[in-house]
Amino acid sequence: MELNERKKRILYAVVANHIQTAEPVGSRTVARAYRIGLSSATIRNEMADLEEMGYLEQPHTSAGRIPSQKGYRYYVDNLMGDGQLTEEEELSISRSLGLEKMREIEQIIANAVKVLSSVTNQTSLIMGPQFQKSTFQQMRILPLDDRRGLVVLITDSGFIKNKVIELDQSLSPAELHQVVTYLNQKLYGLTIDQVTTSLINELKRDLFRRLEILEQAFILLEESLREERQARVFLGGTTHILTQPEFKSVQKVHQMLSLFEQEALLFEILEQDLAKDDIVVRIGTENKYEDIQECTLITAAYKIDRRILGSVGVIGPTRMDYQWVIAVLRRLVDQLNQTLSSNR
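Can you show the single chain from that sequence in the form predicted on its own?
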């Protein structure tokens, strides 16, 4: 059943007030604070209807009402507008991430999660880029002396891996250039997980026919294939969620702290909506993971050139300022995309 305009206005008022106060909302509060133009008695009757319809709950008989999960979902989908950041808030996010040029990608991500948790006052988490999904950009071999070289592997997302290799014989600059040029031509544009063992063996055979050296020059690529494929998860503001009234009990605190220690589970939580191209809001039991079914999780993917690298998320109580958090998350992801693209 679709809500009429009167019920929409009252539901909006209850949700907005409860987000601010964390307290049950009564009809008098709605009448005074939101100028709905109805008597307290009429508002009370409408709130009773909304409760019967499942949009509100009454925690205690004598208390006011609070939004249910269904009420929050209706608010997010139909009632709240687009959040607007002030110019100062936008500049703060831009400056915080815009200074990250020339840093390694993990430093950029670690800083981004701190910025997000600081601005939203919520616990934030970011899935770092998956190395295996990064695209090969170039390999360099830098001679250290007659028998040693530094192999450097660079991807488009900013990953840099390097390894010192021992050479069986002295190499001239021309020979090194020949090897590097060949590998860059063959591998450019492939993701790391497309550089399979069979492809490496094929490249080896071809190179050895030409040069018969540099057995160890492929070690870096081979080690990359054996690496753990799961990306790191960066956390920020883990104590924010523990200060919320909804998480006063020792049991709930212990549950959340245990969750934050399970990086593999946090990775799964962030990965579930990775392919979606917009902000995703999961409220309460909409989360399939039991550990966060009393929370709201808001996530968005970040990218380089439209290719998804990882996911950014904010986790907090269902009584979250959705409009504000979504606005901040959009701005931060836009800035993160720009920073990573310009950092290549």
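Switch from the form predicted on its own, shown above, to the form predicted together with a further copy of the same chain and output its structure.
Next up is only this chain, free of partner chains and other molecules.
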């Protein structure tokens, strides 16, 4: 499986050139442009070898070679170096993310995806922080008028959920306050996931004994928790994918865009590598979902104080400037982590 130095250089040349031009790369091109010091004939032989070994493929007999999925994988793992951003790119990332102050977390996230897509010129996606994984901090009920109240629920990672509810008429303010205090006490520090229906029922029974009126208060709690089992996914630069030559058929575009409309699917896609603590590159069929098996997905997790909150990524054709996109993503995540953490 190991390639000798010469094969490596040739493979590198083919991949690099193909990434740039989107065209099959011929032996002449490699010979001339990458000063390997060999004639095209020799390179032709090597390329034939590389094809046999599965790193390259030929669209048709008399065309040049293009990298296979395995070829890209080898390139990503062994050949490419670390990408370097231009000063301009650096700036546009830090400027647009660094200056955010005290904004809602969702806004920061939504902005991040815009920055990412506009810098990379690729479609980007980001998974919002998972409500379920954040921990309960406190809950309040604000009486609005005599019939209705506003429930406010706050979690540690900056989520604020609110919901207007009908208040049980027979519940006195003092009693209401008592219920709320009780709940805060019991729930503090639990993750939302841990606030299961059975826990709620238990609390309900417990309270019932002391206070006999609070159906509504519990319904609200359950409701606001049940909602959003799944985090939001933000998309940016959806149309960038249309500028790629590999998406010049309307049919493919359609397939791709339909996928983008299915938030639940995007969520699953982003969620799978959430635990990994580095950049994850999924090339072609390394993706589980058929619809993106002609694409590459590059993702990274973002964190707040070392705790992983969600995942952000770029999706595009397998022919992608891996080196550079990875550098951008890395930079963006750093900045994002910093911004989020300093906001607490």
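Numbering follows the first chain given and starts at 1. Between two forms, the rigid core is the largest collection of C-alphas that superpose within 1.5 Å. Here the structure is a predicted model, which means the values were calculated and not measured.
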*Does Asp82 show a Cα shift reaching 2 Å between these two forms after rigid-core superposition?*
no
*Cα of Gly237 displaced 2 Å or more between these two forms, core superposed?*
no
*On a rigid core superposition, how far has the CA of Leu199 moved between these two forms, in Å, if you could check?*
6.7
